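A single chain comes next, written as structure tokens; it is the form predicted alone.
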Amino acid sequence: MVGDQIINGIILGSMYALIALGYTLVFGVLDKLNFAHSEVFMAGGYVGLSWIALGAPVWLAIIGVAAVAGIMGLAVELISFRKFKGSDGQITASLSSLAVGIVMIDLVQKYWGSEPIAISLPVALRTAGFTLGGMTLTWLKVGILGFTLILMIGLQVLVQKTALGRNIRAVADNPASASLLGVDVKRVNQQTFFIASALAGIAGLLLTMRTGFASSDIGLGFGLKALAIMGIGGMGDLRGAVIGGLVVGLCEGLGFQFGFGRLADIMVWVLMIFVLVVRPAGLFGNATARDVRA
């Protein structure tokens, strides 16, 4: 039914948004693209699957995935971004992060294998639910959607209302001026990578719970779509990442409902082309600024 596909599209879009938020945070602060970000998302599904397989409750698996993914993000920052500065450093750092992402894929395949691995969730968790307005909603779907919305709102509050958020915005606006004002730019960069990667890892776990399996191939597809969503919403704009992700998810869900099949997967690219033709800086973007905006 259309209602079911709308819910599925919103859930999928919220996961796109979580990944796009990570891209947006790093780009807004460093003006660089972290191509390893999508592989942190992929690895999050495997790490969460392992925790759940060991009998850990879902809430503990989420905390564990956030911590592991955050540490992976710190490693990417150290290896690929910390030493590369200046205009030439933008390309070098991004290419370095691409290489790190490829290494991540290889390590995951060495440890878990190259074939998708199924996750075993309690039957009650997968099937229990209710009917609302003709739509069948499982508690798992409701929980995933609710949790992703909480994360997105929490990130908005963090960036706008906390000292860390003010530091992130200051570094994004002008790192040199922020340093003169006493902001530890290196620490802010590390904190940004940790937060962005933790969000990606959690998104990977939530997707694994929703689909029932983890795959080492999933990072590339989701990562490319998240980059397109960042372009749709506006480079460096958190609102754009959220709204763009939800719109793309809805378009894909409705596309499948109305018989477009796999053509629904290209809707993100059609939408990106249309938006960038009308507004080259994206829906909320500013062609002259790259700072993190919420």
The other form holds:
Amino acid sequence: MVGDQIINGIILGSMYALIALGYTLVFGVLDKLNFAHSEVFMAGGYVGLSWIALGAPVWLAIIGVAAVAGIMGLAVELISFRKFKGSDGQITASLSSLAVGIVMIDLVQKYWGSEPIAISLPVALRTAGFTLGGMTLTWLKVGILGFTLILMIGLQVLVQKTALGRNIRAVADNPASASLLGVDVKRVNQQTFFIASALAGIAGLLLTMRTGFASSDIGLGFGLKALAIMGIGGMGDLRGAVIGGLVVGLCEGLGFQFGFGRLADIMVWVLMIFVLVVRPAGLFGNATARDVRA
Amino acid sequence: MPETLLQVQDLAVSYGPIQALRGCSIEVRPREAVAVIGANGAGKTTLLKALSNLVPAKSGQVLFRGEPLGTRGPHRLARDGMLHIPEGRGVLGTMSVLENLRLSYDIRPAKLSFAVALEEVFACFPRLSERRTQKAGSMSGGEQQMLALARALINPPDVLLLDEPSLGLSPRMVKEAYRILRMFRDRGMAILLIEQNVHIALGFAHRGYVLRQGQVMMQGACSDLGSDPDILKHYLGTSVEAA
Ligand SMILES: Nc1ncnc2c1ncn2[C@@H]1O[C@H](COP(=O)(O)OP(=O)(O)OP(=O)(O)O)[C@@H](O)[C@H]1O
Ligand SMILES: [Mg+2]
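For comparison with the form predicted alone, provide the form predicted in complex with its partner chain.
Whole complex next, starting from this chain.
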């Protein structure tokens, strides 16, 4: 039983982490919060079940969701962030993205209604599995865990080892200096939004596969928690997003196990308040340039 | 190669109501080292920022190799052969020395391979070799200045724009920095140098301009400027401590 909840907690946490990674990637590069991010995550579920309804296999649906969500991210960058350079527009840009997110909820509800929509997956995918040391593992759970792990490692490699990642880190360090070093800041911003949003969309599809439903209110519930996780992990810190996500997922899983029920839902916010009181820069944030600037 | 590499024609730049440059004309020819001197607030940094399109021109224009800058972003100008080392050096503090150099190397196609270019840099800056994996922001100011100058070596630009390379350095480090800059100059790299230190600037460059309140007050060969008794009067203008 406890083992099951640990697994569930880790799965939950890895999905939080995927969303938080996107929040933190954008924050690192632009120093601005993208509130539309959690709604791209929400929309990912609907886009995914649409691909599946069209007969796409799961792997193709994932690629399709990544593409569509990535393009949504490009639109958000263009609409809410392009105009606001430097720290002047920090709050205005974030407000604009909040508005875009709320419009997205409305559009999804106009098209799909406000009731959750079921995803049509073979029943066997969600029930077939095996037991391991007292834990019941379905292939779906294993698949989600394995895939999110690959995505997180992939992102780490991309950011640390590739030319694109070097450019992303250069812009995150200082956009003006990066541009004098030949880095096309606008292009890097777009690439960052695309990657962050694609990850959020995929997380939306994975959550929909896991619960069986896409629902239009998960952006504000589930998605916003990822924002708190970024605060817990440290703003702009990729490692913090992953570990923060896993910690919160585990806490929620175990909280559920020990009968806290709905209280588990508020845990992340309490945890954030607590962490930020003790360590204002978050668990992994370093109190250097970034925080001084903020 | 056109007669002038950089031509600033009647350039004006404002920050809101503040006019930082009011009709400033300057040129840099191939293989030439040009110094711009002036007191605090004269508009020197603004001039360099306008040259790499970090601030927009209100009127006038800049030609780079005969072509107007137009709307080319700073990154495009860097790729087209301009290397601007800004006030404060523009080193990326969260990235390693090696990564900073790699970014500079990748700006435009290079003659040498990265490994070979890196060897040359490390031969010239042994300190950077020792610190290659260190975060640039954790190095001393002098070491960071060396890293900034090393950018011009790893993939040499057509023109180097330098904003007060001596600022905040010990006299020994200033000497060291200028030893490197003389090497660049003698290899024929065109250099536009901004300095508050008149003595150093005029000793280094071929020609010089004295900027005051956004306008060119005097210009000429550095040897002539250096012996002009008016220069200090013009140069001092608003600030006394600059002498
Ligand atoms: N971002 C800005 N906003 C408003 N005014 C500015 C800005 N940057 C510079 N200025 C003003 O423009 C004028 C020229 O500034 P600039 O930085 O070009 O001078 P400088 O010659 O480089 O001075 P210093 O020797 O102190 O570096 C100054 O009066 C300055 O106050
Ligand atoms: Mg200056």
